[in-house]
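Shown here is one chain on its own, the form predicted on its own, set out as structure tokens.
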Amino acid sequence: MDFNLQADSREISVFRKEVQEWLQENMRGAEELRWSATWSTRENEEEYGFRRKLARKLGGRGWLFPMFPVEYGGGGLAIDHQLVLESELDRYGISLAAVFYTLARIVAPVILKWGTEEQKRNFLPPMLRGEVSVWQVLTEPQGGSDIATCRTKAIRDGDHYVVNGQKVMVGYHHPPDFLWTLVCTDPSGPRHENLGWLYIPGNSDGITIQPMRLMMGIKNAVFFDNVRVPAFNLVGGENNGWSVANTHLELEHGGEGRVGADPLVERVVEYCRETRVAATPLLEDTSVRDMIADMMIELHVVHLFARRNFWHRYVREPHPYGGAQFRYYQRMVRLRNGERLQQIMGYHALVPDLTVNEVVDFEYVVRSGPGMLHGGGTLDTDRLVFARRVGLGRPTKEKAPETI
């Protein structure tokens, strides 16, 4: 791996000029906003603005999919060009799959190899130029992070499917414009043989969206009474629905790969230098500079891993294990953090401070430890698909699905 940049420097010299000139003049008002994370128990309704507002921008340049093609909204540049997005952005503490609340990071790579032509033509665009939000919609209340039981159910019905079912564990606090579904579109039909994607618009009769108020923030319920979806928003065939999903849960598992850092550690060392004990200073306490390390050492490897992954992906040579090794570390760390947060700061970890990142508010990082033990598939998940990569418990390896 070489994260150097290769195209010709004064090219992205010149480029970096004009991003950090044009985000200069667009984060305009975002000092006064204290961003949310992306499982989030705030509603920020400026803050959504804004957010929606700045993806729309992004999105017009082609900033928002910047190696996307550009025939279907992307901004058709390189690698360099995006790691030139990524760390500007990352100075305002946001990154571009977090630019507002929409799945479009997964949905659309996703779209992109296992669409048609007609089909990237006409979802990929709204979604590259940052106009609509996607949800994903896989977890079953009987399911868990087995969703290869997926009981929602698509009968074809001419040039329409009709879908009948529930779905848990999704979402955010404003309704989609789209939901990205994993359907059964062959009840009769064998296990990882009988499913299917369709890309279903959120205004459809018959869907009804419940909030779910959890630990770790809003998510929803959705239920589907008889929708009818146009047949042409099946993606990726009827029945191989399980190739597309390995694609996607590559993706959602790590194997995208980020390049942001973490700002906790910078936040708790200023915390531990003003706040004193006896008069002396939390830092000059070896047993919390030994904790204050730990932290530092293992985001720093998470950081790592995720931009080993970044690197893999668009090289396109996929990581066999990267993802869920990736996934893996990274939540534990994130449990570990909230530990020892609370070893450091007694009960003032759990008094939660909106004058602050919520990413690095200490009383949301020590929430969220064991909430997202859970999100997207277990630790359990994490754990099977890296032995089944490496070649644990099976004659064959499994290999990392291709992505883009």
Second form
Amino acid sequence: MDFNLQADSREISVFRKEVQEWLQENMRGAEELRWSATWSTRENEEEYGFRRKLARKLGGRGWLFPMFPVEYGGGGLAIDHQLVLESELDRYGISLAAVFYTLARIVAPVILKWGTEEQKRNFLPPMLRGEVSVWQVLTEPQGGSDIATCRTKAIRDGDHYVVNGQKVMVGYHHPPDFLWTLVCTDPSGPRHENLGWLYIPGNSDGITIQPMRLMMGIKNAVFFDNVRVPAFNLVGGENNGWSVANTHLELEHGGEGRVGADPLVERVVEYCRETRVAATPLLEDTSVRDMIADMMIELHVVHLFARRNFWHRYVREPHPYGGAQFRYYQRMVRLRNGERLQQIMGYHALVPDLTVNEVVDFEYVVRSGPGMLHGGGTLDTDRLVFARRVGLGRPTKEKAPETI
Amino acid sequence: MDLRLTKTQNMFKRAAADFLKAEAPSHTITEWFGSKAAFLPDLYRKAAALGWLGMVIPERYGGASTSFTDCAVVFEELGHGPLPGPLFSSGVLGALLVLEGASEEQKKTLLPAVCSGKSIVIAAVADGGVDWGPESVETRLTRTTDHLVLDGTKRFVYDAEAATAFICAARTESGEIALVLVNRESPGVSIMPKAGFMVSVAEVRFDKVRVPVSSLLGGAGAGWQILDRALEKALPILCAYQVGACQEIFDFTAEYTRTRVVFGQPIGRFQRVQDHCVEISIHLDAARWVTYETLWKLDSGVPATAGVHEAKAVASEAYYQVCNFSHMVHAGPGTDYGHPLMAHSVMAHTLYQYLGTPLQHKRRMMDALYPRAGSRE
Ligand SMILES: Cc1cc2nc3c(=O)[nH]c(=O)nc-3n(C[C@H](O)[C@H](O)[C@H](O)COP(=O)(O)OP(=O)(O)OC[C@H]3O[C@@H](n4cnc5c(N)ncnc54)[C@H](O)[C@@H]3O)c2cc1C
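What does the same protein look like in the form predicted together with its partner chain, given that the last one was the form predicted on its own?
Below: every chain and molecule of the assembly, starting with the one above.
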């Protein structure tokens, strides 16, 4: 085994140098910015502008999706290149998956797997080049976790589908260029055999977007009122939506993995070194040390799970239960860390600090404990998936769907 | 043994529940939290008219001379809201501080005003936001020939915006802790609301504020003892408020498991959802019984110090955990600021900090039971 992310071959060390120089040049102006988290309401136009531009620049070189084929706008590179890009961006507090507010990181692999050649040539390049933003639009008010009961209908009418229905808790607070939407293509068809996925232009007539104020920031309700979508935009075929959904969900459920570590502990240690109570730094306090130790160990395990999942994905050997296990554990750790922060820094853990990146802002961490337990599926459905994959109480183990 | 409420207590409970239903139904409270309007003077006056301020204060000072348990029963009901506003912070803690620390003359002028709601007296204790205890008092109190000067910043004061006066803990030149009554309108006092995942918290600055010598409560040096005595009686009532909040969350969460249908069945049929509800009930009942046992101790003269710290630790932890488990049951819709759970979440995070975190109270519980060698207290 080799855990070293920096044991570069000659070729890779040349590439790393290139990336470092490029970032030095192109991250200029970012020093003053503090990255906001996904779904945040704190991000401003300046930050948004910078991030969208950065996405275009990275995308233009194929670096936003380094391992995707060149003909679709990817970099045609190997996993080692991707690791270089991830680790170098990590120094700037940013990851490839979250350069700007879009879920292309999930949608692109799904389209790559399920799209026709023509669809890939049409839809992928703008996405991989970082030019368009995509929302994932699955959840409905009645269905909740049970996305297969999808009531948003897409009925074929000549060269188009006509879409009617409502989705909730989707997107960001900037309008989408595309909505990657789960629809019901056959209202009278049997469960799991009546679904489809439409890649819907955000500016189509009949779409109304209504912001929802959630604990983590802005999400939206989306209403479709006789929205006409070209039949060409149905990906994966009519009534095959459930298979497509499996690829999508596996990626969303933690299966994509990650190489960067959560920088929270470093910031906590720094804070506790600088903050004194009765003339003694918090870092000297025994129970503070105990809590930081727990935080550190748990986040380390989260990080190792994420790296394991990343590796499994890129060697194309899907880990049987890694996605669900990782996501469940990560969320429970975040919940516990929120309480630890409250115990360590008292009221200060409840006050936003705009001078740091939001993901290490204590108030954000505290709030995201309960606030991010459910995005993309609940703790309970994660454990359900885990049980099926391990084959608890059943003779056969459900297989992890293949992702890209 | 008799674990029932008395007839009078049941009457109090009903009155408070009716009040909440009429004046502050859940959706109204959600709106208040949304607009951060946590202090509503009208509502406060109405609550005062019902006699809920200074309930435990002797009648001769304008109170109702009730038992602690009587008072707690009312606050448990108010916690269902959670009804915001300084009913506890002034009507219980502020009043008890005056009762425990003030001279007879001060009591005669101050307490009737606090009990009628005319004055809102808020304790400003710790300077920073991390620590809770005598060391956390840093604001300085200096004496000139004819008056006192108060200088310092209390960074997190709950219900500060509603105050007409503060009882400010400060350090004298000789390093002792004194409590000083400061009028909100005194030159040099400024109040700045705090933004964040909390409610009703503000920073209060005392910028070289001149106060008459007569505004000292008790002698210089008696400050922390007065605070301890007042807190010992006040905290269990705050705990009862948190018990009520937990009960409310348990009730609406259990109801949601009956009405929310996913995968063709009410979610309450899923064992995982049941498990979350079991956790909620354990936290709720732990908080309830630790709180009421402590109240009983206070009412019957049984030593209660360790129990009070235990109750604050258990009840604040419970409220926080009950919210988290309820979030697990409600999932997405429960994180919408329009949902009643969000007002509770914000309140639970605030009360987790208010007057000391669970960890700090656990330490004080241990110190009360097993004093450390060489401990100062
Ligand atoms: C921050 C955030 C971001 C989100 N982003 C998106 C997005 O970009 N796009 C999108 O489409 N959606 C998004 N969502 C919605 C999210 O996917 C849903 O919240 C989630 O799927 C759960 O649905 P629900 O909230 O309706 O909960 P429900 O399904 O109503 O669940 C209620 C309770 O029942 C339990 N439960 C349900 N089914 C089972 C079962 N089979 N076994 C055991 N327990 C069960 C749940 O665990 C939960 O405790 C987001 C949500 C949040 C909070």
